[in-house]
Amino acid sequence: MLKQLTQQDLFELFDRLAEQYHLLMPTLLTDGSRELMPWPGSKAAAIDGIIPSMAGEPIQRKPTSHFFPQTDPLVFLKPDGTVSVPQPPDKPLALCGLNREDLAAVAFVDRFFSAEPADDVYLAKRSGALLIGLSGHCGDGSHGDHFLPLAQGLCDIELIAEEPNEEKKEQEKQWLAVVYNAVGEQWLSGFAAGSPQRLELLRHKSVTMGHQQQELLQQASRLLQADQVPDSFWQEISSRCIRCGGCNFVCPTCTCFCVQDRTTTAGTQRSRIWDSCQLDAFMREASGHNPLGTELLRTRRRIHHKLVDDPKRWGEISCVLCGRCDRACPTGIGMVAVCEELVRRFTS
């Protein structure tokens, strides 16, 4: 199903969705960055200076954190022995504004947590959630173009911003909406049909976008699988690491966690919290032995896991090229930066 929406149609759709979902939208914050925030309603131009914005710079918070949060309470034990678990939310989530890379990340983590033994905590949050992809002419122009490549699936609804017309007002902005399943169809059924020819033009523009970086990952993966990268390289790279864990904490396909019990006078709460393979205690055993006891081993594992281990287990590289780790790393050893250096130095 293909539909054509005006900006007003879009806002009407969001108002309807917000009645049945906790709808989170790309929102412009006062510092100029964007975050997924609750939809304020089409009549609210701004809330405390926060304005819904479908176009702009990438959202740094990973989308998978909404289903796999940094701190995730599992069970609470009261002093009298009573046990309780967190109650499910009154509405499922609807995440709007996920680009192609973010949708690929959610699909990978879905697959990871659905594998046996399935993770019921994650799946309870993910169940019934609505994913709305965002593509087309709504990027930030950081790469010389404001065009985001089409997702072409991995979501329920994809909103594609058409090329803006400077002579038209913002309210007259046009969107194509592609529906990928029955859930999406029920929300878009009342809108006007879209043009397949215009959609095909946008798809054609998306064909080669990202291929260069994809090939970079593939080249790096082949070098690692062939054991062509010496320890001296990892020693050099790891010497720049300050062990902040930022690369893992912003990565939408990182799934490592540990379990923490916190006891107060009210009782004991058991939660799972994100863990980072860059931290010294990540694999340290009770005996004191640490299989990843050096920064060299931890840094190599971070890259090797995404480019070698995950392809062996899942059949795909688990880096989706969202760029978050490269933006977050204060010393310049995010995934793309390391792969560029690795390929440059060891490709014969």
The other form holds:
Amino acid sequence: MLKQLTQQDLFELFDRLAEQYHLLMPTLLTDGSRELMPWPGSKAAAIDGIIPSMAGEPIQRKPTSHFFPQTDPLVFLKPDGTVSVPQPPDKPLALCGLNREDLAAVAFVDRFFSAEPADDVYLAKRSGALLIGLSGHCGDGSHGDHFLPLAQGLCDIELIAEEPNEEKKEQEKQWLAVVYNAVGEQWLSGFAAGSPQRLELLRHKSVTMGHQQQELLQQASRLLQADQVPDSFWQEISSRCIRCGGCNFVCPTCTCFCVQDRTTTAGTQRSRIWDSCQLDAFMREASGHNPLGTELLRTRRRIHHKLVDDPKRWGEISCVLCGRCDRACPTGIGMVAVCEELVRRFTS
Amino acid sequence: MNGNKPSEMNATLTTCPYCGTGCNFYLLSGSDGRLSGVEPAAKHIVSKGRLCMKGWNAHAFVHHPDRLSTPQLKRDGALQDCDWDTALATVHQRLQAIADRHGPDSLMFFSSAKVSNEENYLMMKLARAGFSTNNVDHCARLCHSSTVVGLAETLGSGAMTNTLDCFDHTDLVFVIGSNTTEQHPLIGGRILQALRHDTKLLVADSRKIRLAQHANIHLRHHNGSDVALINGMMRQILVDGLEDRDFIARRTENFDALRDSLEPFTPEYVAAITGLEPQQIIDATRLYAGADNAMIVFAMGITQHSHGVDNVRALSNLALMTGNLGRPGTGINPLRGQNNVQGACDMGALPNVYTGYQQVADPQARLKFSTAWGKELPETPGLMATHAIEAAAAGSVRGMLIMGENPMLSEPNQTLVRKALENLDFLAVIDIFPTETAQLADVVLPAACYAERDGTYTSTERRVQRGRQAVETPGDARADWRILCDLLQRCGIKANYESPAQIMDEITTLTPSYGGISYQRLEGGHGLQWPCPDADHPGTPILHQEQCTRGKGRFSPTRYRPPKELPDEKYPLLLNTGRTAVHWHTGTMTRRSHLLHREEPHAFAEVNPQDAGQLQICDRQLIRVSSRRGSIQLKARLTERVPAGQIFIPFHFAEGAANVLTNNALDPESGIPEFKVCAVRVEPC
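Having seen the form predicted on its own, can you show the form predicted together with its partner chain?
Below: every chain and molecule of the assembly, starting with the one above.
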């Protein structure tokens, strides 16, 4: 299904979605970053002058955090021995504005948490959630002027921003909507049909952009698998790691967590919280022995996991090239930075 | 348990509660009013979408079950819940009764580098106007009081001269006595990034800290030998003719006295004191003085000595001699430890000054404040925190109000501190957790943490920034400013502020350097760097540009004095104390944050393998460390990070408290204790 939407149509769609979903939209925060925040409703948006920030830099916080948050309650244990689990969501989430990298990350994490034994805490939030992808003329320029087209199956609805027309105001912007499944069709059925030729044109423009960094990851992966990278390299990289954990916390495909118990007279709240493999305690055993007991091993593992281990287990590199770890690393040793250095130095 | 709403529905921009770097992040919370996480502010001028491990976990302690939520009063020897009116009336009446009977100076007020500017202002107003004493101080006494004295004398302002962006524009960074990547991680990260672009790095630290691995030269001089090292470098600069003669002539005074004082500090003499090779001193000198623009960065390794002020003077002399002042990428840059230790000093939570360093001994300043507050004010400077502890132990200080500090673990010589606090007629504590200090209190007032109140904080680069309330306080806990307002009212001082913004409005009218700061201006941007004298002023990233704050930069000669207690036959090892990357000070917050606590769950001592061999100690073995003041047990961590002859113990852990051992030898001018040097003995348990 292909539809054509005006900005007004879009707001109408959002209002309708917000009745049945917790709809989160890209929103400009006071510091200038974009985050997925609750859609205030078109009336409130008009009154407060809030418009969804559909164009701009990638969403700051990894969108997978909405299904796998930094702190996630698991069970509550009462002193009388009874156990309660969190209530299911009163309505499912709808995340709007995900680019191709973010959607690829959700797909990866879906596979991870759906594998047996399935993670019911994740699936309780993920099941029934609606994903609205975004492509077309709404990037920040870092990938050219476009986000890349979204692969079918990664989202329910894809919104494609038409080329901005300088004579037109932002409110008159036009959108194409590609619908990938029945749920999407249910929401878009009432809108005007879009032009396949127009879609073809936008697709053609986007495809020519390409993703050069994909090849960089592949090269790095091959070098690592062929054991071409000596430990001295990892020693050097790890000496620049200040153990902030940011690379893990911002990574949309990182799924490691640890368990935290907090006890009051009312009982014990057990939650899971994001963990970081860059911490010494990540794999430290009760004896004190630590199979990842050096910075070198931990730094190497972070890159190996994404470029060697995950391809073996899941058939794909689990870095989606969202760029978050490179932006979050205080010392410049995010995934792309490390791979660039690695490929430059060890490609014969 | 509320699990049916998304947990990241709200995002509140605020300033990190840990170190003085001034990072901003969003606190994420759900509709249940619970914090669920942290996201660094991507566009903030300091954090730039990055945080350290503590910052990433800054939400984690906020809802901890140990949070104090009800006022408590000691009855029958135990703290018991009571109502606010009873608690506040008791605090006011008991402190007033002590003041009436023994004089106002028998009271001591501990303010806090963890609370806002507005709250520090109210605390010093409470001491001065409410109880007529200048006995108000806070933990800057333990960290950068030497800096405030040393830089005020030589330059006229005790704050970081430059701005953090300068790390991107410097040719050389000289880090001395600062483990920057662990204690100011985002600043340490910037230094590491700068090295990728040809900036040089000189590190002087007895420990092999991370920055040392990347340094062009790493000097492992003996703890406490800094004055000799810096004087030796300056003498060598003159020998090599690397001084900035034009700068010295135009912008400084007292150079001849300095030059004369340097004569004895030959490389050989300095080598004998510092344990370095003479050539290392010469090489380091040429590296520093050969840079066009060089930044000096220092922290506790410089200040926490019985000659801490002299250490700071020597560094200031070095910057002046080479003309590294008043330009981008230069300066003398003390890294302030706490998120608001700069602000607490700025707000006059110090015994000798009102806000903006206006002297209490100055009749005009006193008149200004007494007119504004409607109360006669005392003229004699008050007691420093460290002296107040001694005075309490001796019985001349009898009542204390301590807000957001834990001197039981943070002050040197814990035995003396316990004696002092137990000796008091009355102790009231305002805090968020039942700290070791709160356990000794007669009244405990439960406060709001950073995530539960509005306010402003001033970072190490003098950047005044907003903190914003994201969630409600637990139970009946109240924001510190509300507690202080109530006490002020009970003292008959008008304090009916409706918000911290109103308090700031009062501060700005009394404080020239904060004159142009308002909540409205702080709302939109990235804060304002003082001095910011009026509403149109853009703030001042770099101090001393045309001239120093005091006019001419003053060379202040120093002579080498060894630490008060050096290793000897009975106590043969040197004890160095400090912090780890994952814990904060006395651990009240970080030891209640799961990931941080898990990373460093136990007290430990870094021991050099060479010493360990002689002592027959293996890694992770329980050891006993003793000094003349006490003895503790903790685990040994064998590492080359410490040189042979030295052990390092972080002071976070109550069960292996480094400050049982430390020496309360104080710098005569700043009152700072010698946390970095004392003599200990190590034995296997």
